[in-house]
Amino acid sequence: MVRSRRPPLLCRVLGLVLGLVLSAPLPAAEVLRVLSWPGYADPDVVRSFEQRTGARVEITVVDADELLWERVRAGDGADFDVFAVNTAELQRYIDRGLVVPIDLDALPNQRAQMPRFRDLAALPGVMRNGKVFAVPYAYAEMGLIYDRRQFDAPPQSIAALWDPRHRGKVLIYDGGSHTFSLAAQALGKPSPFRLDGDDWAQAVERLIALRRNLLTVYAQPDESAHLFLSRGAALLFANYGTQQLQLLRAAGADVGYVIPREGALAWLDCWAITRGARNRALAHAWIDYLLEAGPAEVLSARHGLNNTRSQPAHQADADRLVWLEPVEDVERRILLWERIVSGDSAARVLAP
């Protein structure tokens, strides 16, 4: 008969140690939440975040700033850590407490944005009340691009988006209140931005004009360039600038891009934090990674937009750059936007 020998009294101790610790769960990746636009957060760019720091990283991406506001709002900032955000935007997440002041000691990166973009107190919107709210991470203007092939000569002003030659063949970015801005420039109002009293009724009329000259709307920037290819565009409002203009030509489209003699709207995204944001060291770190150059050269070099750090390959004339300022009524502006897509008559867009 063959006994069987028990383990030393340490060994069995040991053991159970040991077993212990490999069935106890591990500690869960904080987890980092992110509302981002498209191409600020590339898989590769989040996955080299997530080896450095250990957290896991959630991205939801928008493509209008109503959706971005409703995202943020609705969980009154406690749905995500941080987000980007134009600033004209900012403002109303401001007003509402949505955000807090960014700690810039925790953002070493930041210095070595360019000095336009490094001297925060003299770019209206990130400040308020001495305090920084946002730290810029991109920018671009909405120009007008253009099938070479259907133009004798390129485009000079916006009013080529009503030119009747281009029935049918004119795609708009789907947001009410820069449709209704580019209707004030049209209409040569003083603002793009400020609608009074008659003002409403003649931007209507004039959306409504330009309505015969949709291909349709578009969202998103790969969405526009599908539709252009696709279904034989002549001219694009292009919302996302110069990232549009990089996906057409990478598919071979023979297209230009002009800024129009009014001027072009043109926005600066920023990075903020929300007040609910469950790690804000996290959230900084996210902030300070995103302006090394590294990230910096992907949304360049692979998205076609301007980042903060360098000089842009296309440097539009600065003084045809109409940077966003708040509307006065947003809400409106996309009501009466809605209504008008819809194909809703004059009097019925300008109902209560």
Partner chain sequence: MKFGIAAKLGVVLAVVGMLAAGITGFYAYSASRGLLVQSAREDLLTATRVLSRRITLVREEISLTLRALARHPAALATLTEDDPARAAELGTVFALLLEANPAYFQIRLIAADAHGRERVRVDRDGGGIQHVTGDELQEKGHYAYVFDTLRLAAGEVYMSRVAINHERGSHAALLQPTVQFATPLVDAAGVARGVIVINVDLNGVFAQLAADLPPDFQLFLTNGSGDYLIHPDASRTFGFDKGRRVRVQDEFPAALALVEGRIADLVIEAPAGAHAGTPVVASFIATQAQVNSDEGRFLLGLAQPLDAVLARATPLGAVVLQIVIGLSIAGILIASVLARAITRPINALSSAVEHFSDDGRGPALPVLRADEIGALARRFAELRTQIAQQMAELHQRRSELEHLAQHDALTDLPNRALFDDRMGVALAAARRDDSRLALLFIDLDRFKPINDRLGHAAGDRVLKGVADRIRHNIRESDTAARIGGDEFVVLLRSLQSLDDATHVAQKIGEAIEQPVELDGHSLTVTASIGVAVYPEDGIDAAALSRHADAAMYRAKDAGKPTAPGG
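Please supply the coordinates for the form predicted together with the partner chain, as a counterpart to the form predicted alone shown previously.
For this one, just the chain is written down, with no partner chains and no other molecules.
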């Protein structure tokens, strides 16, 4: 028998493993785990941050509030370092202790934000017990889009939605929360998000009146633009804000966009840091980086969202934005709205 010159398999495997262990690189670059929304962390934006810090960024994209909640809560805040959340949703994260206060000293770029976003105490929900839990990043307001040919002057108030002159030519978003907020604004209630007692019956009455003035309701931006153009609508409650404006203008519509004097409902997305963040300094660096002019420009120019550094052209300084807050009873709003939109009378809408 010829003796093999090769060492036994086991020896070779051991040798290989040992070689790998000894030649393994030193601890890999820092990793930042980001839970983001579409458009908030485009690849070029992320790459620039990685080059600057040497860290590696892992982006996980979510596109629904509930999905975000599940992701963050699943690991008790330990699976991600930093995430984007709107101010209304943020409250339950603070309640559960899933987020930690943010050190504003670590965010020098905050000084470049508009005063409206620097005054954190005036923004609902970003502070609690004197501590800042989130930094504003992106927002959109829900203004009114109108057909210039059918209006002599731009509508000033949301009351225009009820104007019988536009009967059968009004489009609104098919959602319970926002429509009741609209009704509350129209009724001059102190908070669009807090209805109680007689407020409900008044709001239902207003919304049935609104229903009778509608062309129809819509769910998606492109659907709203199609209906507006093909059915000759006059006024549109723009749940998706300037995104719908862009769609209509791209389709050649002669439309204007106003923020009514009652104020436009607006959502505000912020960055927050999880309790389980591995490297809070890196998480702060990420937030600070996104407040720079470059990422802000990407947000506005590429994705049609408002950034917190500059005032968009369609807004005036005096314009009031009504930041969304959790409503008093979201299930009830949805149920009653579904009854209203189904065509029920007030009595049946308010029935238990």
